[in-house]
Amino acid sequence: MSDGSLILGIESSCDETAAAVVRDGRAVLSNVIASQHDLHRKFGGVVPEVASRAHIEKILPVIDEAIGGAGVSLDDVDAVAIGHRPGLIGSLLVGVAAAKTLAWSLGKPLIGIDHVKAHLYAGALDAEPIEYPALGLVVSGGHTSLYRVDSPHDMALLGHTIDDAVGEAYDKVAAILDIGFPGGPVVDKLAQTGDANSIRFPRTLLDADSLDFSYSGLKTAVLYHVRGKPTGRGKGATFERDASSLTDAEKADVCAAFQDAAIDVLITKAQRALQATGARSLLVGGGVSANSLLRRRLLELGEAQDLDVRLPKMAYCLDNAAMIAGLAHHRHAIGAQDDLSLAAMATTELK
């Protein structure tokens, strides 16, 4: 047995299969993550029913090459956290088949994880314990959201999406363009060669109190920008252009012209949250949390406001077990576990 409470994490609730072991919710022993984005590249964007299918032929092997990179035995684990909302049924459903499966048969504790909390703890593996309270950003294809975070599971829910997430909009800006899938990686290095003011386009910012986002605008903005104003409606619409009428070098400007206005609002909602709360410390989480513009701006924003930003190491920005088993850690230790009735939700309960 080690010292410390050693757990076992499961992560299913997109296009990653992954399973780690974390001892004390912060040493990562091991982070084990199998990515679909070969498989859903093709359609540009994740598919469900083949996500599900893919976590069914992954999850063991993922779970045996965890626990071996730690250099322990399933004996040894303590508890068996897995991530159960929010995310895709399907995908999830596999996940937690697995965990309650592995949590009885062990005879170990079975810790159910709000996927989205993870990712707000994500900034304390392998560093220093956060100190609380907290401001938290959460940014990814599926949430844009900011929480007050008085410990890791006591959170209140400030803003959020009112239509796309901000990772959802790199996606669609990403197709709008013809660059590939995920968006997030390629539009951001294409940016870092492009001109942000060669284009200006909208930061909606909502009231001046809002605390929401809204991406929509942003992204229809770089529709037209492309491919000029629809004729017609819905399916029927068409445009006078498409990408392929713009060089590489003026997709690399609007790919900067948008992830500047992104980032932007992202800042600005960050400043009003924290004028709001007091915070002194900035907890980001989520696979937009890996983009090179925010991470620098957000720096730039700690150390002009003698703010702890913590932004996950780059391995615990995606969808990942390790940050499912150090939240995880905190349940265990103060006794808190589920039975088997625990469900897969396709949405989070936080409020």
Ligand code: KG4
Contents of the next structure:
Amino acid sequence: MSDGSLILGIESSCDETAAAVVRDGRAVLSNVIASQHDLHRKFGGVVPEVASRAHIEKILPVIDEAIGGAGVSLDDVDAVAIGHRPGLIGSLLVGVAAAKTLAWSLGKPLIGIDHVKAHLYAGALDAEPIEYPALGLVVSGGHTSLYRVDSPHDMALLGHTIDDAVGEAYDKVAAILDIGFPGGPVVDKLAQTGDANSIRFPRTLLDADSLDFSYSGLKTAVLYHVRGKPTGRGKGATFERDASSLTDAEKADVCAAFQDAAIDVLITKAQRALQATGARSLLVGGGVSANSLLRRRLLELGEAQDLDVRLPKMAYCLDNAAMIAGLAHHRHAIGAQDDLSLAAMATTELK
Ligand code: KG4
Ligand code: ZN
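And the form predicted together with the ligand, for comparison with the form predicted on its own?
Up next: the whole complex, starting with the chain shown before.
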């Protein structure tokens, strides 16, 4: 492994414009994140065109702030890393164009990074090196997957969601309850005051040894609980009532019961995968790794089974560029780099 690498990371895959400077793949010198949540809130979800325009406005000030905040200059940087997949194409393109321009004009290597792999590296930032092989659990707005992780860059898919991602289920439940966007943090907070045993929502575990996930049944159960039986199908369906018929306390109960079911499934599947792989470390990443119940239950699991559970610091759970720069260190250390044909891609390289 090389020593003293200083990497500038850039991330623009969805609705956060981010840049960070990381030394040696672990020491985060700066981590700047400009969130666009306020722009998308009134639409109840991320609008791709709005997102890419906002990235264009923010990308250069965010990079400047990351360089300044790290107390370095662009010339000090050893490589420019970019999360170039997966994500919204229009959003990715802004970061990819910025990273290529910087790398080319500074004469520094360009390193393309897969955003999903980077989420599984977040637990190594400001922390001890990870012991491999490990089990990787990605829980984000777009992915819910388990991987066998053999090194920061080598991982094999063990299971994934066959419909909604867990973060997506949080966002949809928040929309059903009309309590805000993005849904994860609001549901998490409201759940603290609710009674998880007040309602029993389904836990979809699929076959006895399945490592796949399914969240659409849970989401539909919440929908029917809140709005009653539908008349008609699909978009044209009408319901008996809407979320305004629930008191705040009842909404809190729905949040707590939904969260209990959603997290129960993650824990059960992680246990299955730990048993199947024999891994002694568990890497967790993606926006839902900020969830208070998931964090508590994973730490309990780690304690009970003597596992090294890597929960990222809160600043590295949601989309950020420190995880991009940190992971890029490991490609830089072996002399790997990309050229200016590096493309923005909608899908992850992980199968
Ligand atoms: O990793 P991320 O920032 O973006 C993607 O790569 O998708 O994850 C965003 C997702 C959203 O669905 C958001 O609602 C969810 O993470 N999220 C949470 C929490 N904070 C963010 N879900 C549950 N509990 C939270 N505290
Ligand atoms: Zn993400």
